[in-house]
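Listed next as structure tokens is one chain, alone, in the form predicted alone.
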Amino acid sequence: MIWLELDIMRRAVLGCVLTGILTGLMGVFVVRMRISAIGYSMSHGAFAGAALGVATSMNPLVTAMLFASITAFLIGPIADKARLHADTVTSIIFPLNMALAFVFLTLTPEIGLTSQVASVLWGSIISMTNNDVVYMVTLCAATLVIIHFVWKELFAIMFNRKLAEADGINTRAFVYLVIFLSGVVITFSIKLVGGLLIYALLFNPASSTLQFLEDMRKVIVVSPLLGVGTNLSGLLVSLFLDLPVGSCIVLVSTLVFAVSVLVSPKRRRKIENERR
């Protein structure tokens, strides 16, 4: 029994570490490229897909990936083709995904807050399997390799998108890449905090780090580390207080963000400049 508990905890810790790295990393690009609204809509697209998987007894991971990909396709290329602003499309898709998610959950064979439904809503880190860990390790390695090869282009876009376009960079393609990778990361992270809270993991670590650092090379390292730290801290809090893991992780992450804003050097400089 002890060995079983240790095995569950090992997978939970690995899940926290890997999810922290992935969401902390992708969150930097989402925040700096100012596509936070897109990331928000993507997270709920994955949520709707996972809910469909539960309702149809399919693999929630597969259906979540499908919905996240469809959402990315609708927000990016179709918005450009239709000459609509991404925020306009996001404003339509977000409530649509939420409505679909709750319709799918209502259609589950056993109506009510079953373990599968609760897992989609709030996450279930203790239900992570060895295969889940392998998938996340693979995704983490692949994401790091991709970022390594396109770092110069992404850095230029984050610095100034118009200047990047003037230098001949196809900024639209790289923004689409970030949107797609974010969707994949969100999909694989749902087990940690659930579909309703997953966006906090994408936004909070990067936003907290950007309160202190300007150098993007440092931000890209510190943000994933902060994501890992808040995830593990949330896991410890949940074990100590016997509360849901996902909720505790988001509470810790939000508290860190709130404190970072209060003590932020950027905020102090801004206040001083306004007083002048």
Given for the second form:
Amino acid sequence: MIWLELDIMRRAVLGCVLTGILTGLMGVFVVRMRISAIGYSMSHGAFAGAALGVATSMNPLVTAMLFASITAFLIGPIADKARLHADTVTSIIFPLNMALAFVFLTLTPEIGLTSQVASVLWGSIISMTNNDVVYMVTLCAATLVIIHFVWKELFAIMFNRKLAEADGINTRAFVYLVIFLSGVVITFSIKLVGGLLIYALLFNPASSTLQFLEDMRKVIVVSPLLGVGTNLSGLLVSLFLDLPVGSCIVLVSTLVFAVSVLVSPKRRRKIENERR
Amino acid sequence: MIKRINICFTSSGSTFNEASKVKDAVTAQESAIVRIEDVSTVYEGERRPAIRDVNLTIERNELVYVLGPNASGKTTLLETINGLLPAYRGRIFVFGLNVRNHGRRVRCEVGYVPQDFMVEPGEPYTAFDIVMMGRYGKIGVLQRPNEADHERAMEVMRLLEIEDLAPRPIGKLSGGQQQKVMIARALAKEPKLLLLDEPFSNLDPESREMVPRIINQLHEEKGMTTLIVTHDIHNMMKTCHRGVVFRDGRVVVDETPEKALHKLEVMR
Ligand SMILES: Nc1ncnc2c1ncn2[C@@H]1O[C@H](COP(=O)(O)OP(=O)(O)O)[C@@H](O)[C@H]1O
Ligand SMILES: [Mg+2]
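Right, the form predicted alone is done, so what does the form predicted in complex with its partner chain look like?
Next comes the full complex, this chain leading.
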């Protein structure tokens, strides 16, 4: 079994850990700053971009980043100013990116590229190279450092953007920083779960953690840990059942989210309030 | 510890660039804390201005009431003054600084208590977190709150008698307690100008007496300037200097509080 090859296995575990940290971390900001629509659209933009990269034999990382940026650039100001409801924009951008992705994948020359196509669609731990791991370690370190330095502002904006602005914080700059970092993280995470499912990695650990923790300082630590946990569990499940890693990770993390909603003290309190 | 980079407007002025030093000189000559010239504010997507052709000057240390029926533009006035609503015609100067160009610097020195601010029960923040946030703009980018900042935030909470709420999750406090936390947040930044939007609506009678007392005290000790939007005028009548009455977005009365109140009642 190819999985037992030590090198591949080590890269797979590292990929799960690094992606888990990054998406779990950025997800908290995306969810709390209510920019999920942008995160969602960027994910599928990156997917279309990666597909273009495969089709044209360019580096899929570069094209994915480019498409994620273009999407953020298009949707960001709209969602920011609320001129058009973000949902409306997402509903247009999502099928557009999907259509582009499938067109690009159809155009892909068939010889020897099936694994690359598969990695863009479903993710593929096997195609993860040592270089990928190095990129991800660098990205992880850079992201943690940046967040450490602007934590105070992010903390305030996650509570209430208008109040943060009223206290003299340049909220737009920090929201755009989060959008930018999320775009980069999404791009680098495509190899693990594929472009169709990447958004779940951003959304699930953060939303699950926010369901049961009531201290933002704990949320920001636990959500990345949960991301690592679900990624590794998903990897294990995929090894045992011989199923695609990305799908298994998303299934596990959705299960975790469902359970966290069911046991959430917040939800219980809400029900109690309604009964009263 | 690195010396704090002061991106905000402070009285020391030592960390400022030359351009703002010139502006400070202007401020020193001008006693008006707020000067509003022919201002009309339009909300995005609306055609009718929410406030129109407003002219208003508020001197240092003044305590001004803003009165008027619902939807007359009181909240819009406050948010235009601190630059949260940038789509306005006319000119606004706060501390002698044009809000259009120096909005963020102005906001570092303006305490704002928004109307009806309530938080969901599960919000992952404590009351102390919220009060401390009031100082964030002033503390500056890349800087962390230090001992003095903590002390200042606690001091304000003690002043409002909510120090025992400090570690409690904000969402689990009563409406009145949350309102006091919001007032503490605005005061924690040691504002030169305080904008309060119906700050007494959820308070019990005891606090309705206490909050004005604290504001008066800060007026005397720190030379603060305050604008209060409210319906509950009786507690503060003795110390209030002026009453400004809004109607359909226009200032219709700018008088002593007694006269303003009288005219408001006649209007009804
Ligand atoms: N976000 C908004 N978008 C559009 N119109 C608004 C908005 N907020 C307030 N308005 C309108 O502006 C006018 C003044 O509102 P406001 O300043 O909130 O009045 P007040 O505080 O005196 O009750 C009202 O007609 C209101 O409908
Ligand atoms: Mg109002």
